[in-house]
Structure formats: structure tokens, C-alpha cells
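As a starting point, one isolated chain is supplied in C-alpha cells, in the form predicted on its own.
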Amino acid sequence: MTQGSMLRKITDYANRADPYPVYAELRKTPVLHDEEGPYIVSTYWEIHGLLHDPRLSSDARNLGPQAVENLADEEDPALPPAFLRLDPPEHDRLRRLAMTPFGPPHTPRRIHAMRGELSRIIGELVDEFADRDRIDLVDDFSYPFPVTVICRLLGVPREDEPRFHHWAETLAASLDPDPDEDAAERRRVTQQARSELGLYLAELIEERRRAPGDDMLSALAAGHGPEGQMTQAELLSTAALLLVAGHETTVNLITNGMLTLLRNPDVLKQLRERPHLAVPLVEELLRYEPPVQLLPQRTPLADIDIAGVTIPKGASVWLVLASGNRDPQRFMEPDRFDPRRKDNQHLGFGSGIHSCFGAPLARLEAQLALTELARRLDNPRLLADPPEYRRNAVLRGPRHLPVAFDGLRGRDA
């Protein structure tokens, strides 16, 4: 099979349901190339290599004009690009900046601190379910559960809450687009979300600068350190970055957990059980149904010798992770939901420089979230099977998750 009708394969709707078959097919050729179109990379150890590979670049300047173009569809262009999207020095220095209000080693129990505020986030939202025996999980627990946290942990004031909420589902939509909807008053709408978003954190920025808190933006605006302070347009990239990335992962990562629980119930039953399973499980959870299937827009620096292939410099390369995941080359029985697998050093958060910077929040998140709608919903059962999946490709998971249930349990239940 050519190279470009595995891609079309990879981003063909038919198949996000279930795009692992594809994936198998992909491992037969590790790194796969025509004439025209990226290096797709399919198998763990080649992924892995290359996301510790300094030759990697995740600048997307260096492939040119195009993408460019394509990351402004995605990012403000007003700012600069997210650390997300730099390389070393600059991507180590930022990354550096941002991790000191976040977590260790400076502020090593901020995530700690926030499990009891997490668990009564996940408790109000469960309890608005007590005179239903219906939701759509999606719509009605995983999109407003981790913007909440975000704004908690940022400083946003509850009054303002619903505005991120809103800026957060418009800025999510347009990384997922209908394909029915008008392109033009799609990138209307997002651009104005962008602005409306960039002058509300300027705006707040300033006044934790004139009086802070103990939130995250607080200590970003501070800046205290040897390496100083992010400039004024960093911290609003930054702090975007934290609202778009770091709440679409969670909600397909919870979405997707709930999903394979409810596939598979003595799994569910066992975490009911046992809620310290919630730690393995969720690993297994990365592993298995990751909520970022694969990394496009990298690009050598130079030339790199792979898997018996020479990629160029300059070339587009694509790492897919979920196929790296199923390798049964790296993992015995890979299609198998395992939660009780040794040694799973999965790609669900990457690797190298790059991994994410939010897992351990969204790691603590799905444990606590997954734990407790095991726990409380009486016999839950999906609706439909397969759900509604969205349209994108690299943030894959479903945009709806109907689920029926006999009743809430109480939360002392």
C-alpha cells in the first residue's frame, strides 16, 4: 500500500471509531514514504527514538511558508508560538518559566494540593445527575470538568468561569471542524474567541500583578527566578496553551476511560471495588485509547537514518502514537485493555523534551473522575456503540457519549 493511501486511511473518518486495524497494517512499513506527503512513523522504538532525537524539530517555521500558515488556523498570530511549538533553547527556557509555579521542583505539591478542590468539582458535577437516567458524559461531565480545574488553577474568578467555559468549547471546535459549517464564519467566530480570550487574561494578568494570589498566573506575572519573566505576549501564549491543549486532552482522555470501562464491566466493577486500581488503570488507559493519537508538523534538522530509511532534512514527518502503543514488538497481547500491565511505559504523553507538560494534572484528574462515575452510577450502560466520534484525527474521542443508568449512588455511598 502506497504511502498516500495510508494517510488518507489515517484521517478518513470511516475509521476513527476505530483506527487501530489501520494502525497494524502501517507497522508493516515503520516508516512509510512516497513521492509526495510526509514520513509516517508507526512502530514504538523508532517513535520513541525520534521523540528523544534533538535533530526533531516541533518548529513548524522550519518546514516552510505552509505551516506557517497552517499552525496561524490553529494559534493566535498575534502571539508568539507556544512552547508547544519551539525548540531548544527557547523551548527549555519557557518550559522552564512555567513549570516553577506548576510543579517540582519548585512548587512539587500544587497538584497534590488541588485533590480535595478536584473531588468536589467531580462530586457537584455527578450530583446534578441525581433526577436523570440519562446524560451524555461528554456534554454534561468531561468538556466541563477539566475547564473548571483550569480556571481554578489559573486564578479565574467563579463569576468569570462561564466565559472560559465558552471561549474554551468555541477554541476546542475550531481543532475539530464540521465539515457542513461555513469555513469563513467558523474562523470568524474563533478569532473573535481569541481576542475576547487574550484581552480577558491581559486584563487579569495585570491585576495579579497589582495584587497576587496564590493562583498559577500569579506566579507566572511574578516571575521571580534567575531566568526572569516571561514577556507579556509569552504568558498569554502560555496560558492559552494551558486553557486548548490541556482541556481537550483531559476530556477525551476521560471520555475515552468511561467508554472502555463501560466495554469491558468487570473492569468497571473492579475499580468500584478497588479505587486504587484508578492509577494502573488510567496508564493502561494511555496506553490503550490515547486522547493524542499521533504528532504531525515535525521535521529534521538534518538527516536522520531510520528503521532502514533515510528521512531528509526538511522533510514533514508524522509520529503515531496510538500505533506506537499497539506494537506488539513493545507490548505483549497490545489490543488487549490490561490494567494490571507491568513495565507499560506507553506514548500517551509522548516522550523526550516534548512530553506533556499537564500529566500529572490530567493524569489526577481521570483517576479521580473515572473512580468516582464508577462509583456512583448505578448501572451504567452505554447507549450507543460506537458513539459519535469528532472529525479530528490527532485529538481523537467522542463528541457525544450517551449513558444510561438505574439511579446515583450517594457520594458516601
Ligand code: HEM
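Keep in mind the model is a prediction, meaning the values are calculated, not measured. By rigid core we mean the largest C-alpha set that fits within 1.5 Å across both forms. Residue numbers count along the first chain shown, from 1. Compared with the form predicted together with the ligand:
- Positional change of Pro280 between the two forms stays under 2 Å at the C-alpha, relative to the superposed core.
- After superposition on the rigid core, the Cα of Val317 moves by less than 2 Å between the two forms.
- Taking the rigid core as fixed, one finds a CA shift for Tyr200 of 2 Å or more between the two forms.
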Second form
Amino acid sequence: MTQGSMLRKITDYANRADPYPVYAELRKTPVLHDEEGPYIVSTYWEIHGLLHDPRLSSDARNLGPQAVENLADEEDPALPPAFLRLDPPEHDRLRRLAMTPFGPPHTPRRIHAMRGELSRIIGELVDEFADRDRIDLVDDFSYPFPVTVICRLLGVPREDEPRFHHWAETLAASLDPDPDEDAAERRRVTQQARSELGLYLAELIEERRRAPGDDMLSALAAGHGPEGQMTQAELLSTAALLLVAGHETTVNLITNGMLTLLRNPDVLKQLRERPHLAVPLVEELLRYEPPVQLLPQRTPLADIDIAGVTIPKGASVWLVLASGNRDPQRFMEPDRFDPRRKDNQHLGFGSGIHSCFGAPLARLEAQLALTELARRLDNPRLLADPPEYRRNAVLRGPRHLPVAFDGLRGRDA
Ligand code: HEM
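The form predicted together with the ligand, contrasted with the form predicted on its own above:
Next comes the full complex, this chain leading.
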């Protein structure tokens, strides 16, 4: 096999249902310079080290001219890069400002306080399954649940979902480094989705300024915190990031989770009987079937020597989180799904300064959702295995997950 074929293999849709053999092959060369350009990093300690290395930039404007070719984002003064794509000090300032209405130290109870509301939303969605004997878990549950939650958290009207669904999908697709796509056409479509989403959010933020609620957009727009306020452009980029990140990832954690449970019926039974298993189980899912498989847009600010390779300044670096999570140098029996795994510092939420902002929310959503599905669906079974996957190699998950069951247990059963 030529080295160039590794990039192709990662993005090849034929490997989407089971990418793990490709990752095992990748790990034979921890830092591989693919002949199509990027340096692909696949082993746990190398990925972890680079995620904590201040010389590795997340800002696409630092990519060399060759690497920029395949980049979907473009400079847009109305919607500049969000903090996911910025380095310190801008990253740190914007992340702290966004955190003010979301978590500690200023709002430590926000996620805990949403617990009752999350359970109510889950209960209502599952009640809809009464009188049915099959569902598509994605359309009927895994997608509507986190979308409802992120809308509620941000203060975005739930009924606007048909408007922002397309923009969010386009922006999520732009993360997928598909080498066969027409890069110019993709840039055009992504740009259009960004500016339409920006206009939509600008209107909404104006409304929140006039009539503030208890939501994050109102709080960010008011911005009376100790660190001042975001500019209008920063506010729009942050709102767009939270909306997209909050609903294109959790859907896959819940769906991958249910798929894994249905493939391991003994674990499903244990979860039904001992709901507290949900906490380590969700961590194991984030290791074993992570919704974000790889981070394809980093670049060194100076040459970096790692694992016998020099990654030059400006090169494109791909960090394959899902491969690091299966690295036998780090995890015992990495291909075994073990919901009681003790030593489980997985890379499912990344690591270092960009580690997932929404992790506490995503964890709670998945824990409550999987527990309730395990408890209430009587004798659930997969109708297709493997199911049909989405195209995206970065945000990986089933497009549909048809599940049959014999009936629904009551809420208090
Ligand atoms: C299971 C669900 C989720 C997964 C697997 C996930 C995964 C990740 C990963 C791997 C990163 C690191 C990206 C990088 O280093 O470049 C990240 C960052 C981020 N996530 Fe999540 N995420 C999830 C849910 C959420 C939710 C619900 C939100 C919003 C409430 C969110 C907001 C963010 C933000 C804003 C960042 C950027 C952080 C920064 O740059 O400092 N995520 N996420």
C-alpha cells in the first residue's frame, strides 16, 4: 500500500461502518506524512502531546499556501473564526466570556439545573413511541433531543429548526476533508451557509437585546461580566459555533451508544438494572465510538520534531482521536467495549485548551437518554447492522438507526 492511500482510506465511505482496521494500520507509523499533504498522527501519546503543544495552532490562517487549498473556511469580516479556530490570547478571552453564562466559576449550576428539563424532553419523545413497534432512533430521538436542548440553552426558537438545519449540516459537512469534493464549490456553499446563519443570528440577538430571557444569547449579548463584552462579530461567531457544535455531535453519541448497547445486550440489561452504570458507560462510548473521529485542521507555528519526524511550519496536521482511543500502548484490550473500564482518559472530547466546551452537557444528555431508552423499550433489536452511515468522516455516526421493540414500559415502571 502507498502512503497516499491512507488519507483516501480514512475518508473512503466504504470504511465508515468500521474504520478501526484502517486506524490499526495507521498506528504502525505514528506520524505519517501522507503524499496528499497532511501529517497524520494516530497514536495516543503523540496526539495528546500535540494537543498540549502551544506550537500547534488551531488558526487556519497560519496554514501554508499549499494546505490552504483544501480549506473550506474563508475570511469573512462579519463572521470571523470562532474560538475553536483561534489561538491564545484571543481563544482564551472568548472562551472565558462564553463560559460566563454556561459554567464555573460564574454559573456553576447551569447544567445541573437543566437535569429535570432534559428528563422531561426525553420522556415526551419516548412517550411518542407508544403504539409503535419500530422507530428510526436518529429521526425520532437522537436528533430532536439535543436540538431541543441547545435551542433552549441558547434561546433559539425550536420552531426555527427547519431554517437552521441546512446551515448547520453544511457547516458540519465542511469539516469533512473529502479529497474528491470540488474545493471551490464547497467553499462557496460553506460561505453562503455561514453568512445566512450569521444574518439569522444577528436578528435573534437584536430581539434578545430588546427582550432578554434566561438564555445564553441574552447573557452574552448583555455581557456585563468582569471581562466586558464580545464585539458583535465575536458574538455571532460564538453563537454559530455553539449552535452547530451543540447539535451535530451529541446526536452521534446517543446513536452510536444505542447501536453499541444493542450489539452488547448484556450491557443493555445491566444498564436497565443499574442506571448508575450510565456514567462510566458514556465515557467508554466516547473512547470506543467517538462522535468526533479526527481533528483535521491544525498547523505548526514552527517545525515540530515528533516520533522521528519533523512536521514543518505551515503543514496541515490531522490528529486521529479515534485511533488514539484504540491505541494498545495506552489502553488494555482497546478493541473491547468495557463500560467498567477504570483508566479511561479518552480523547473523545479532545484535550488541552480546546477540549470540549460543551462536555458536561453532552455527557448528561447521553447518560439520561441511554438510561431511559434502556429502561423503557421492551426487547429492542437492530433492524440493520451495520446501519447506513452519514458521509462525514470527521463527525461519524449512522444516518438512520432502525430499531424494533415489543412495546413501551411506562415512565414509572
Ligand atoms: C458528544 C458530544 C460532543 C463531542 C464528542 C464533542 C467533541 C469536541 C471535541 C473533540 C472538541 C475539540 C476540538 C479541537 O480541539 O479542535 C470540541 C470542542 C468544542 N465543543 Fe464539543 N463536543 C460535543 C458536544 C458539544 C456541545 C453540546 C457543545 C455546546 C454546548 C460543544 C461545544 C464545543 C465548543 C464551543 C468547542 C471549542 C472549544 C475551544 O476551542 O476551546 N460541544 N468538542
